[in-house]
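Okay, so here's just one chain, in structure tokens, the form predicted alone.
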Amino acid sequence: MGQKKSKNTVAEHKQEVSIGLKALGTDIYNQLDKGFFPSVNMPSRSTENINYDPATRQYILGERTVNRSARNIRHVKPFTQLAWAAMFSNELTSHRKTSTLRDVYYSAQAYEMTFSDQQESNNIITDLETITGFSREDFNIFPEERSAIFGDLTIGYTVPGYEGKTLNLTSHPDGVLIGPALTSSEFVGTNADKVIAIEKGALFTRFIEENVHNKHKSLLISCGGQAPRQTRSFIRRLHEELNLPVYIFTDGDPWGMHIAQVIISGSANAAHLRALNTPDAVWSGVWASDIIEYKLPTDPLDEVDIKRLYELQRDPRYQNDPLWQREIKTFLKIKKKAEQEAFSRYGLTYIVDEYLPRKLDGNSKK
């Protein structure tokens, strides 16, 4: 059975988040109490301050900072928005409520706090992440995207009204949504010995139908394209807390490659956060070399695809592993791409019976 997470971990983390938000509010209050214009310092999120760190194998922010001060008339509005976002986040976490990014935008109007559009609201939430070191998911704020999980993992809920209740994630044949209730749950136990993250829902469903979770003792995750941040964080939890290796299956194109790389190394947009990547996860396919080896049906790479490949070739996340460079060069050589479903040319179960076992039995690092 998989190792169970400490009972106090989630509660302790929530307490840390609350302390962090209140510390920000206390600092602003104390500055006002002393007769100062309140200000906050935060790491700069400019591209010049985003660096790839080989030690953590992800992008991180450098040492540059920016100051936002109520003394500057141009800063008054974003400073006020930031203080409101911290107050609203504290309200959510204190009352154990959740919100979506869209809901935050509309909720501001109830407090007579205005944002020109949702992107402005989203940016303020990101500022709050940068200042506190916590993610929006820690504030119980989630995007609309959802992915799903299926397999033999029993979780214990911690959300209000469900405390003490458990659920095995084989309970629904379509998978269980990876939402706030699931990501905040405790791990009770599992018989799985690996995680398989899948780019597309169609293959996720096929894997469930073909009993991959039992045949390969695996937890199956549908990423729904680019995996949402809470899903990437959840994958890392599965890896770290249950010691499960992670294998990633994507379409055979530059965009699929990057979906895998973001799970492994994180993204520049989230360089201000940690624990969103799983550095030891393995991109297991579909590779460009698989297109050749398995003679898969293909489509030609278009100009945008080729431009993207050259961008990835220069990206530091792709330069430390010969596999990535080899596959990029192969894509550029054959100028073709293939979808995961292309294996169906050999029959509906070929990808499960032939391709998947080869990848999981050690060929994924060839």
The other form holds:
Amino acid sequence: MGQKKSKNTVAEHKQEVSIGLKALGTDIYNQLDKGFFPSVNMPSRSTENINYDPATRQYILGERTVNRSARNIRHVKPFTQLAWAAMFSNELTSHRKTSTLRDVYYSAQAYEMTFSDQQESNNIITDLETITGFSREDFNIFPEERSAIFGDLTIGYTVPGYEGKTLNLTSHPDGVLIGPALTSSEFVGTNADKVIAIEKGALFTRFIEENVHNKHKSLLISCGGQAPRQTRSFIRRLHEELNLPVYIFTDGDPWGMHIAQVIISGSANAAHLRALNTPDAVWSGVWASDIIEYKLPTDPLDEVDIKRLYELQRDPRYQNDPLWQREIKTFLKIKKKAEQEAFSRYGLTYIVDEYLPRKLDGNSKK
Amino acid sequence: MVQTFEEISASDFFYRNRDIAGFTNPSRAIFVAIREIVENSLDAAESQKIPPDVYVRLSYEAGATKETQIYKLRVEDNGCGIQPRFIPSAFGQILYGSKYKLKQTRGTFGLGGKMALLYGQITTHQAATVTSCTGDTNKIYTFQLMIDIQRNRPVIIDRKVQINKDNWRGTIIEFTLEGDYLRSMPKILEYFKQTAMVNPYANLTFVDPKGRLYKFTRATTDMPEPPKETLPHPYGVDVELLQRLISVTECPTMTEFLRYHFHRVGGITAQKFLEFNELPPNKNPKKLTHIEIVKLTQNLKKFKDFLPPDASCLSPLGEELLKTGIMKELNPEYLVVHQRKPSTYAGHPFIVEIGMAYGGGVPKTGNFVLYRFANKIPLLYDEASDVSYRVIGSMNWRRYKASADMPIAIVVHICSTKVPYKTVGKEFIADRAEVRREIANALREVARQLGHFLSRREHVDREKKRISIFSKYLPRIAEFSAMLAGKERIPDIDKLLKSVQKYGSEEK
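Since the structure above is the form predicted alone, I would like to see how the form predicted in complex with the partner chain looks, so please show that one next.
What follows is the whole complex; the chain from before opens it.
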């Protein structure tokens, strides 16, 4: 059994988060105490300051910083909201409670710290991420969206009331939600030797039914469209802590291609955060060339698809691997797209029995 | 064919043409009747510098037609009263009156009050009762009068004398008329409110047919100086007037003639003018030929060096009283008034007074609320035709930070020996260049001050808001950071809050 352990990483990380939040609070407190208007510096998130970093293979923020000061009449409200959000996050993590973005918005009202809308409170959370360098999931704040995992991985809970309990992720055939309890758990052991991330829930279920996790010794993840941040960071942990290669299967269109890309290289929206991407993950399909090779049933690309392809062609994340440019060109040539379900024309099991092994094989050869 | 001509009397003329005096329909008639009598009462009190007390009661008498009713109108005042020998003519003879001199009065032709009685008589066939005492005697005279329309003569039905035990002085008029009170009610009430605004020293009481009491109490006993009678100004003279003056003058020379019969003409001005007119200064005016008189009239208008008429014949409210009146009726948050220096048009002196009120009791209507007055009479009809309305419409209000959607009321008062009305009905002021210019200048002046007020207030508001934002948030930052840092003591932020107030100006 290739059991791999990653004890303490979760606990250590939690400790760092707590220190970071307290440091921010102390900084503000000391400035006030000395009779100054408190201010904080943070990297600017304006588009001009978002650069692609080839070394880490993701978007990062540049040198430019902004100063938010309570001295400025326009900043004092967001500054207060930021102080509140930091305090609230600290309460959450120190009491080991979780919350959602929606919940943050409502919780603020209890402190008479109203946000004018959900977007405003989301922005403040993003500010807090930018200042501290931790992601909102580190503060136990999760978006509502959920994705799922299935496969032979045993985890050890760290959430209150479950400490010491373990769970094998094959125990429920619908898969297990990738939520705070799962992402905060330690990895106890696995027999899998790869991770397969799938764009859609339907194919994820098909893979479980077809026993792909056993046949190919894999952990299956349903991204549910664009993979949520916690899922992306969980994939990275699986890769880093368990050394598992990651394969991504999406629809054969520019949108599916980009879902894979964000798992690999991260998003511009999260340029202020690290450790959300998995640069070594591989997009395994459905490629434009698969559409030709497997003669898949297709729909024509519409205008938006084509516009998106040209955008991606210029995107720095698509420059370093010739695969991307080749597939973009092929899409533009055939002007067709195909969904993962298109393989059904060859029977229900074709994708699992024929396509998947060949693609996994092909990737490992690469 | 034989064509017949008949002479008609003044009464007969107005009987046939009552529209021109404003008695156009039953609802308008009742409004105009009240207005004319009340204005006579106010004039009667003001001429003696007595703060007016005017009591008006309109009571229901009988139904008349589907829409109209017969009402009894009673108006009591504490004015100068009328000597008994003048009473019958003053109320029973059209175009007979005390207002044909050159000074500012509300009425102009002595027509309105009599038109009201005439209208009452032709609609109800009842006599009017006039009771009056001048205060000089201890007798009160009461006349019952009707008007012989064809002959324009008063007919005395009855005459009574009472002993004046209580030293009463004033006039009481009571007569019946047909009208439509319900439809005219809004205008009548508006009339009283606006009259109270420009007569802040008057007590006005109105009891309507339903028994409702409307009381407008004076806010001051200060009154404007009564107007003085004045000589005609050279610019306002025509051939007929000149000929009449020549026929009555006792001056042997032209220089003296000009000095004694014209307003603001002295010896030097008279000499200069006669040079300009090419007449010897010692020429006897009675010897002027008809052609010379016509030339003289024309040159009187052309000569540039006559001094402008002075305003002693005018009785403007003055800035203080205008302020008092507007405060009393509108109770605005901010008020600015301005009185222009006297000006003239066609030889008639006039003065423009303007008030601009903001906020408080001033309603927000989406448009500037305009109150127009001429010789202290509210003008309630045809607003859009009035020169003030046009001037307001042509101003660039943004320069003054003002806009029509703010609660702004503009009060325009023009007083003159001859108000440039466009119609006999006294509804609106004609658009004459001189008048327009004065109104525009006065408006600019008050608008400038309102603009200062608005920007000052904007500044204060912004400052207050700024301080309140800091006061709201800084304590919270202190609280949250203390919680987050795990400190018991909350940092003292009083000094920071104080420093915020010192900055004064806003941030970039």
